[in-house]
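One chain follows as structure tokens, the form predicted on its own.
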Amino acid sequence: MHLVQRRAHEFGVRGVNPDAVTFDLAAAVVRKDAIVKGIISGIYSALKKNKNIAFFTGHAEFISPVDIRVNGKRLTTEKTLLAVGARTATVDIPGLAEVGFITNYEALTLEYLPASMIIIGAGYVGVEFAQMYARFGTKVVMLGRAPRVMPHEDEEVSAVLADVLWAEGIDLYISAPVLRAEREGEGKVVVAQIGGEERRFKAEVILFAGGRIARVDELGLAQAGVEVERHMIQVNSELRTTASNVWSIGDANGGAMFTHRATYDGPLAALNAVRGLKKKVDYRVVPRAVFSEPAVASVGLTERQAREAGHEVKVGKHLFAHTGRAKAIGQTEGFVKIVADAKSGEIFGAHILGAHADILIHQVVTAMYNHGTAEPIAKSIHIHPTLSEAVKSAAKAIGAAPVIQTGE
């Protein structure tokens, strides 16, 4: 029996006949929880072993620029580093709180499979959960306010991914702002405006995936002199807040809300706070990914953003359908797209829709780190047959690509 079939039960898959496969969501949640618990235990174990760390658990808040209260205990500190993260955005849809909804947190802890689900939001979280639950067997409707799915990504990526979602049976509606939520018998109804008319959608579960905001409430930031604007902690390029002795990292500062962005911020802020090194962040090269199938990954500017910034650009593109390894594994959907300066060749950004996009994007991230060009990718030897050859082909295509004018 194939390894995947032998281990399928670990992931909640039941049945070996393709026509009779079912999914045990509770089993998948148990596996997920065990993995997360192991990771967290490892992190805290390392903290507790470090004799230079005094670890306190509880709610913390500033009571002065140098004093912090944790569950009634007062701690005085010369310098503070905030790593407070983000939470689900405030829900302002009339009736939704009364009707009841779940967020991404609850969506990862459900132990039963809903027959139907309405997902409000067509960004990163919405796309991942829509495809996940649809593949589990839930009938999914996804409502996005923006004119395209994942509006901050490359337009071509959005268009192709939308087609993929529709092909998998997801009812995706864009330019569909939600007006209100209501109860209808045992079901929940979401009313959205589509094409100038009200449409009603009924489901067993509503998942709110309308974005995240910084977790800045009830921290006493004003007492510390830390300014918050548009619900984000204000920091400079060295991650120092408006309080000279306080630094902040990650989601709370706004921008790209990814774990890897926070882990990038952490060492820089620590070195600046403890050793005064004045290191500056460079968010040009923060990659992002959506763990859909095919996966989406990107870094830097989109083609439109580069043009709107006044640059003349060249674009190199390669389809996975023309890559031997993609054909061999039967995953030919998607493409690699690299955007570069037409004169200097410096890479402005890259966008990948395809198998293992989240891994492949790092070739371009590395090239961009020191303001590099696509030439090293295009000329370096890539193992054949691998998916990484698609990135090389896109890099080579930049040399033959016509200059795209700014339109000014």
Contents of the next structure:
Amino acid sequence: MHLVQRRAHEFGVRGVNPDAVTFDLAAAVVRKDAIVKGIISGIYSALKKNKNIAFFTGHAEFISPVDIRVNGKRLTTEKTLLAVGARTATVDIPGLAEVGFITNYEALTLEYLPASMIIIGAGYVGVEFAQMYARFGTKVVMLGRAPRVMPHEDEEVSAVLADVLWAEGIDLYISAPVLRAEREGEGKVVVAQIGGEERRFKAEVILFAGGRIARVDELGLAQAGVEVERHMIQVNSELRTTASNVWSIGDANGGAMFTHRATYDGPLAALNAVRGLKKKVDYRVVPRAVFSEPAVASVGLTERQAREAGHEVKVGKHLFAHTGRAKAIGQTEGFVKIVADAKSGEIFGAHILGAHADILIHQVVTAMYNHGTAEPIAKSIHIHPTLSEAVKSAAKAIGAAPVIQTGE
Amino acid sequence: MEKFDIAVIGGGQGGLPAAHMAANLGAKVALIEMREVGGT
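Moving on from the form predicted on its own, kindly provide the form predicted together with its partner chain as a structure.
Every chain and every other molecule in the complex is listed next, the one we just looked at coming first.
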């Protein structure tokens, strides 16, 4: 839709009238549902094949440390592994619950395209949905409380990403805490504090993307002796909770709330629980991604975090504007930045904003896993013309080897 | 009343590999999910 409307002409595609192009959200949701259904049916068939797993549908609640009630049925279990995930944080904005809002969950199941949407929150959920709906054709206002989008990422990533979102027509406001929500006729109004003034924004739909907390409602965790603090289940490095027979994994424990982290936690906690092992989690190298376009991907420390931790750092950076493949596909926004120890050369982190950043980050992830330097990335032969050359160029720019621009 | 070695509460992308790992280690597993497997 976005590409056809905005870029067909640039790529030499003729006969497309951008004004005649329309988007059928219901059809896109049907397609998405079909993909999800296929994945789910694969999961069920794998479960059925595993004779040691009995599957129960329903809400679980501890009634003692070893008894769990599911749909009125009582199960007795020696040990429990909590994989309960997270949900949108309880809304603390006056009037918002009364006015009505959706979360990321409903935002994937809308059957019609809203003409306008206010997104509260400029973290990864806010960014992804803002761009998605803006590209579908919804007029989007985005209100972030922090002084920049994606406040936990590299400052330059935040700045360039904000420019991209602005350029696509998203009304993005940062340092814009929301004060209250109101009804106004058929519309919904959100009042935010911007630059010392109250600003009113009106839209058809409000999407609340303001943080996620452990989904522990009515689980009876107190019955099991599992402590929850600041909305997160408390675990030790072996993923054991404050109850000696209960382990917990993934989003519900806080930290990096990503599927790939939960998938890492799961088998490790199961080994500890079933075999009585004492395997510790190692979150030193957990990559993250935001599926915007250009995408954001990062791993490890930002330059600022590394300096604040007392390290002397050196940084290598390369722009996609100087990468042949990025030019060819017309996606030259962004950069690769690698942060390393000035003395040993060990990589502290990498930050990529650009096309396919979510793929490109992995060669740095692999290097960091082994406490490596950027040298193998800088010296190994990379295929030309690929976006991966930008990672190699950033590695070379760290300083050990002189940067020689070729093939561009 | 059914007895299990381990109950896994939540059938998302963390609970599923945890349940399979526990089962493959020989444990009798109860996997409990309130909505739909796969996570959101």
